[in-house]
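Take a look at this single chain, the form predicted on its own, given in structure tokens.
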Amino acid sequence: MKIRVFASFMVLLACCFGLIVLADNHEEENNMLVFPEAYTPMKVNGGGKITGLVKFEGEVPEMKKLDINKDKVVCGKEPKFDESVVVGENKELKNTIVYLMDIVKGKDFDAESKKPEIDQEGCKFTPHVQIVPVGARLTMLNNAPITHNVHILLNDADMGQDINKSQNRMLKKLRIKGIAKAGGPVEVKCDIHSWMKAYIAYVPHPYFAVTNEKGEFTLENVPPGTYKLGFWHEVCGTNNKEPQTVTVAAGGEVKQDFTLKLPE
């Protein structure tokens, strides 16, 4: 009887570790982005364009001040602040990602996006959000007399293993491989200073954007059609489950402002 009982409850245990991790596994899906299937890249006639601007509504949190507590003299040259929310003067919302779910066909990258990089200069990754195209190499720069070391969390075994690499004072550019999979956004860290982080999206398509300082997007050369509009924040969440549906005709603008707050 003994037997049974636990043997039950150990059933009953793994079933609800079972919810648990399948709770935490939707969740993180509804952080991510969505892509297409498939997607051909092709010469765009009478291409549209998608303008439009993010803002934030609610109280605006205070920028947190980061702890600066290896190699002060020179990280510490000028204060530092979390930038997991990034609100203008009149509410705009920076580094939100706006994009297009479900193009299947369009424009290819250009040659500038397929030299993605980001800087580190100050003990600071910049851009705090980037789009890197699938299979493009990144280029990681680092011109302080100083060691970094490059951690990109992948969160998708189809996307391979972590990339984690130390990138030394006399390595001013550190070529990062590509990925072949469409994946993220996908947290950067700096190993040595703890107080770094960053994300980057690895996307199949160009038509993604990330908003300046002002809370602007632009997705230009978009074939004509009807598609789902989407965007990503890192703390205010995605519209994943109601994406918003917009209508490119040839040659027009759609503008499709998105206001976002944060999750309650």
Given for the second form:
Amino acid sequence: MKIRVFASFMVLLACCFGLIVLADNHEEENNMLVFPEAYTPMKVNGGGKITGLVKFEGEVPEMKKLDINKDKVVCGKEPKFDESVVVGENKELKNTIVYLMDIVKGKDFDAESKKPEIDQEGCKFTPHVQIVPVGARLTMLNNAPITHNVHILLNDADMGQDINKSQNRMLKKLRIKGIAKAGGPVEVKCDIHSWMKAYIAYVPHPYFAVTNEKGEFTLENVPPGTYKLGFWHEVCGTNNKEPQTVTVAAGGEVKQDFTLKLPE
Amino acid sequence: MRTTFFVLFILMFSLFVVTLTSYTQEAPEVSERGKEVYEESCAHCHGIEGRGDGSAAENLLPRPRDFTGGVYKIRSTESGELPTDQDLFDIITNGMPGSSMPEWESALSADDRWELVAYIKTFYSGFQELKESETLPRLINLTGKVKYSQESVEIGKVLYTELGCIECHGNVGRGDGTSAPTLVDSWDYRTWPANLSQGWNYRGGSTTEDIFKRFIGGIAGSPMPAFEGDTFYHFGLTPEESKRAVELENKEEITPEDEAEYAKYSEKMENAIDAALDRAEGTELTPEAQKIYDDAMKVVYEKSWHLANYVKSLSPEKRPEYAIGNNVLRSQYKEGDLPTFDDAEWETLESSYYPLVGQVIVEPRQFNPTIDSVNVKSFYNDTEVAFLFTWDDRTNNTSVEETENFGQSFIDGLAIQFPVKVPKGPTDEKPYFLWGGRKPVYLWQWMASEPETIKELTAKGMSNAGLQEDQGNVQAESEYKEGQYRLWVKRALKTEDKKDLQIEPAVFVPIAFSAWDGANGDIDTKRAITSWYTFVLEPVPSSRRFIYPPLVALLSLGLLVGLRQFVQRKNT
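Next, report the structure of the form predicted in complex with the partner chain; the form predicted on its own has already been given.
Now the full complex is given, and it begins with the chain already shown.
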């Protein structure tokens, strides 16, 4: 009897321990996107559509004014604000990634999405969140005679060594090598202008959307089926723990809205 | 006959070197010994598990490296690559000057250092993966070095601005670029651009090759980017083509022929960039693409050597000798008025070099000082003495400010310390070097908030300093320019005030310094300091009053005799 109690106690202990370890591992994964093991592009017939609206709930944090302490003539033309939470009139949340977590077959990237760009006009990264297909080369644009450096923090996401490439004032375009592994979103920054910051997601399939000013997103040409729908936002986090399930009918349209809040 | 011998010798020697280097390319298999040495010598900084969290880590900036991320600053490999075993061996051997990473050449055998290389590699799986993939990290190509010359330095100087080194390192390289105050490293700690006029503080050495490798490969973990081939303007064009392309770019009216010509250049550049990116992504290049890449890189490498030569020109070959022994500061006698702040006459003097260290004895302490040294020159005449103090500081802080990311910044300053009474001889006790104790010290305190004022203080310890009643006896003028302060100070040799130092020719006077870099959080006892040094008003050559203190004389005599013997032995 005693031995039994002891044994079950030990098992319990082991379980607790296992759970702790699991929880620990999940901490980091919870801030990352979730990808299928493999993805095969194919021709999609009778694809459906997923649309929706992402809204922010709770008190909207004030957009902090950024201290433009350098190259003021070009960078400081208009005031700049921290873009970690950008909402519209009715709290529609911009810059949220909405995507399919578990799709394994579907459309291929279109020509345009294979040529992602980030513009540094006015010493600000536009867009603030950029989707980059795995292997695609990102182009950094710079029309002003201002020197930047493009610093992509891959190492924080265990995606290898950081990229940190100089883009001097004469280079209107700088191309960044493709990354073979999906991951992120990772931060990209410019050390020369400390306020410049954006995110890049390296993705293996094209079912990713970033919400616009109106908080809207659209995923098009989705093969009929049931999927997990995920979101990511730089401050509000993800729904990795409880992804939304959606079912897309052939040629149909599903609407799925999200409400995000600041983490506790 | 002789030449054959010589050639043979060279051959043998190179063989020896080759075998030596091929032997040292690879670290041994991981062993217990590596772990043992690591835990004994490295773990208190780098942590038992290599996470950079040893017991001594907390106060250090930069932090001891976290080896689990595989981030290494000093590499002979291209951007994005891991270091070679030799790189790791070298950095362990030489340490990282300007940081708390010590050299281990004197404390550990070469074998032990190799064991350590093998052991620290186990903290990051990327090394194992690299080994399994049976590839080597790509080395930066060091061939085609351009010899140092003034001409090369001039070309390099233009590139320094063009490529944007200036943004962080500043106009003349003192680390005072406009981006300097906001930089953070990959672990979110504050970091400063290297002061390129102080090669002895470079982490990875200051030879032209070292410099070349640092900016081509970048410094991983720091904000400093890699200046790879395709980050150069007109990558893929020859210098002539580039010149022509610039002409076309700036032309007002473009003819169809111009357009066609420019399209040709554009295509060439595209191809070169494609080749560079293919290569960076790990794609095998076709012989054709390889040639395009090599040709493009030839131009880049040549430019890079010019730039390396320019950076090299910014710093003296070696750290200056400290102001002791033969380098003691000797104030020069001058008849008539002493040179003013801007006087060119200062240029005629060599300066004496006083290295500073962080004050770590009294709380609050400074473990990571940013001011390397104070340089001093001095003239005197029959009634007055004038000093010119120069020291590098990356920022000009004239008031207390709240910074965006680094808390408060304070006011820059310098204090020059003397005893109130000059010790009677070398054995006579000096006041305690930290602002005196039982024996008082006399201080000149200057702050960047009042750039034309020197306050006179008397102190009997760090927490026991007071303004003298009688102020205004010391004149001062100063300037901050390109990351450097210049402070000119003048005082009468003799004063009425009993609490002042009275200065006489030919008497060795103790002198010490404190310096505050407000941006580095320096205030009160948190500062950089020296211990006691000495200076002397060099007697007028004609007057024979002067007698060297016996010790100095003896020392020089001993040196002379020793040298003569050495030379004689050499000759026989």
